[in-house]
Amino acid sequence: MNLLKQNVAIDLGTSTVLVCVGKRGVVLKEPSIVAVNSGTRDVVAIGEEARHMIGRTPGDITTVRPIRNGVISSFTITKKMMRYFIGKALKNPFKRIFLPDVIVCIPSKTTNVERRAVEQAVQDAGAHRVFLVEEPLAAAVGAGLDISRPSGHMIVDIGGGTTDIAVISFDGIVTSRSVKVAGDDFDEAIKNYLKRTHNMLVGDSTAEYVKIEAGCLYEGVRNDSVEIHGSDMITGLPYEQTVTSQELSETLIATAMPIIDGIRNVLEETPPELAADIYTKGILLTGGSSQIAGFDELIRKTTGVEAVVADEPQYCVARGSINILNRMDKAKKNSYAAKK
């Protein structure tokens, strides 16, 4: 095995990339968003600095998310995010030499043709070899369960764009939906909240500021307040204004129902014996999102089974995907390479 070659991970997310190398954990973490001269459409910043830039540029500058709802939608400006993050997460300039192997989380509903433009992306950004992993298999993974025996596991990974829900058993998913219902939804719902009640315009970055400090999704599990700057709707001028656990749990909880749904469904799609184990062992949350705040007890309420919240959950698709990649051995992956 050549030492200077680097296993690299890739969660490919809506809103957020997060880059795992070899066994360092994970050593970038950046929003998936490029700022683009919607003139000559040349890339003018990526990730974290293109961030900055939203709401404060020129008309020729303009911010895109080239992946939504986990799915390429811009396959030019994905590819040269990917060949910025991966040469940023390897810094050592002689060791991207040797092209690294990289293992990409999609979700657990992706096409064919989806997969492909996903392989296709990484490896004209600089891979070696490019490997898939659906994201609930990753996720069960980077929690630390043993997902190669015969027994029920579900897991639910809320990110930016897309919920992945699975029942998991003997190293793959026995059943499984993706809802297009995630942390960018409950983005979105805040934001009409306040233009419905309060008259108030805010962006997205505000809008994420409120979700994190005050968002709840289970009346009386969180009764914090946080303070806001916007325009007024009317006047167009800037003011604040102060928003409430409590006033925002009824417009997320609605958000959240899709989701809710999808649950329900798997778990009736689930076999008997599997349904035993997880009603045993309870629901496992992932992704960035299941911190909001209730979002276990309103699990527990709506479906009777117990939930909860893994440890660090933002970190474990793209932590199960580094250990699932520094699993294989050289032949593992040359049989992986000779399928596609």
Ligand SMILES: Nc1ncnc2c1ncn2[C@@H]1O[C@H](COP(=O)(O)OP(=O)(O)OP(=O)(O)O)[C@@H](O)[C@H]1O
Contents of the next structure:
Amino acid sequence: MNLLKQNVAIDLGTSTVLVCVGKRGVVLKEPSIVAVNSGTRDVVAIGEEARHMIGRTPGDITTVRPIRNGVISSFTITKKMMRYFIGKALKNPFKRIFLPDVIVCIPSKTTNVERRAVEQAVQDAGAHRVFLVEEPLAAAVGAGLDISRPSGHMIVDIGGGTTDIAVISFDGIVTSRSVKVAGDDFDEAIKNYLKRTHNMLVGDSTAEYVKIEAGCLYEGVRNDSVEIHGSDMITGLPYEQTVTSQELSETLIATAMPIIDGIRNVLEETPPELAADIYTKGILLTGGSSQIAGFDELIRKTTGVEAVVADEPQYCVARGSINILNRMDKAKKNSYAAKK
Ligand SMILES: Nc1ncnc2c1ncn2[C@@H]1O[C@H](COP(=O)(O)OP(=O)(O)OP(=O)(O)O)[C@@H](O)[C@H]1O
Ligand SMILES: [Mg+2]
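Output the form predicted together with the named molecule next; the form predicted on its own has already been displayed.
Entire complex below, previous chain first.
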């Protein structure tokens, strides 16, 4: 075995990229944002550095999110972003000579064309062999579930662009659904709400800040307020406004409804024995947006099944992916590679 050869896991998310290396856990967490010069098409900054540029750069610099709803929307930029993140995660240049084996997670309903696009992008970004894992399986393993037994688990991974809902048993997905509603939609709903009720225009990061600091999906779970700055839609002048958890809940609950419908549909399609397991164990929530206050309560109230948010839910997919790759022995890796 080549000791210098590393296993790398990438959670290539709509909002965030996480990278795990070998047994070191998560070594990189950065926004999946790239700043591009719109004239020359050169990449100017990637990740955290690019995020700081949003709304603060001259007209010829634009920021791009190369992953949309969990799938690659810009192939060239995604490759550059991944090459940069893999290089940053494997700091020691000597180790970079031996290209790593890379596992990448994909949403459960990814088409074959999209799967090949992800594989190709990772290969071109500097991987020896590329392995794909479905996001809900990785999330379950990362949350510490034993999915190898014939017993049903339901995972709902609520990310930035997509919510992946899946029933898992015996190391496989029994039934699943991918709903294109997640964190970004809650931000958008807050922007629209502020326009409608306070005549206030705010940027994406302010809307996200309001969601994290005051967002609430179940009455009484949270009673916070935040002071924000935005511009008046009529005068264009900046002003300050206080926003409370209570006033936001109606619009946020309405935004969450397609996710609730998705969970109900998947539960309806679940064979009865597995449904009974899920009823006993509850639904496990992962992904950054599962942290919106009251999401677990809203799911319990609308589906009648308990829901629990995993520990550090934003890290589950990346941690699960590296566990899966670390556990594959050479024979298993070879047979996976041969199947492609
Ligand atoms: N404490 C928090 N409360 C509420 N929302 C949060 C919190 N922290 C992060 N988020 C939201 O979580 C989302 C990002 O989650 P995550 O990293 O799981 O998504 P992703 O994997 O990039 O997206 P996807 O899986 O859809 O491709 C963002 O919308 C972010 O605003
Ligand atoms: Mg994700």
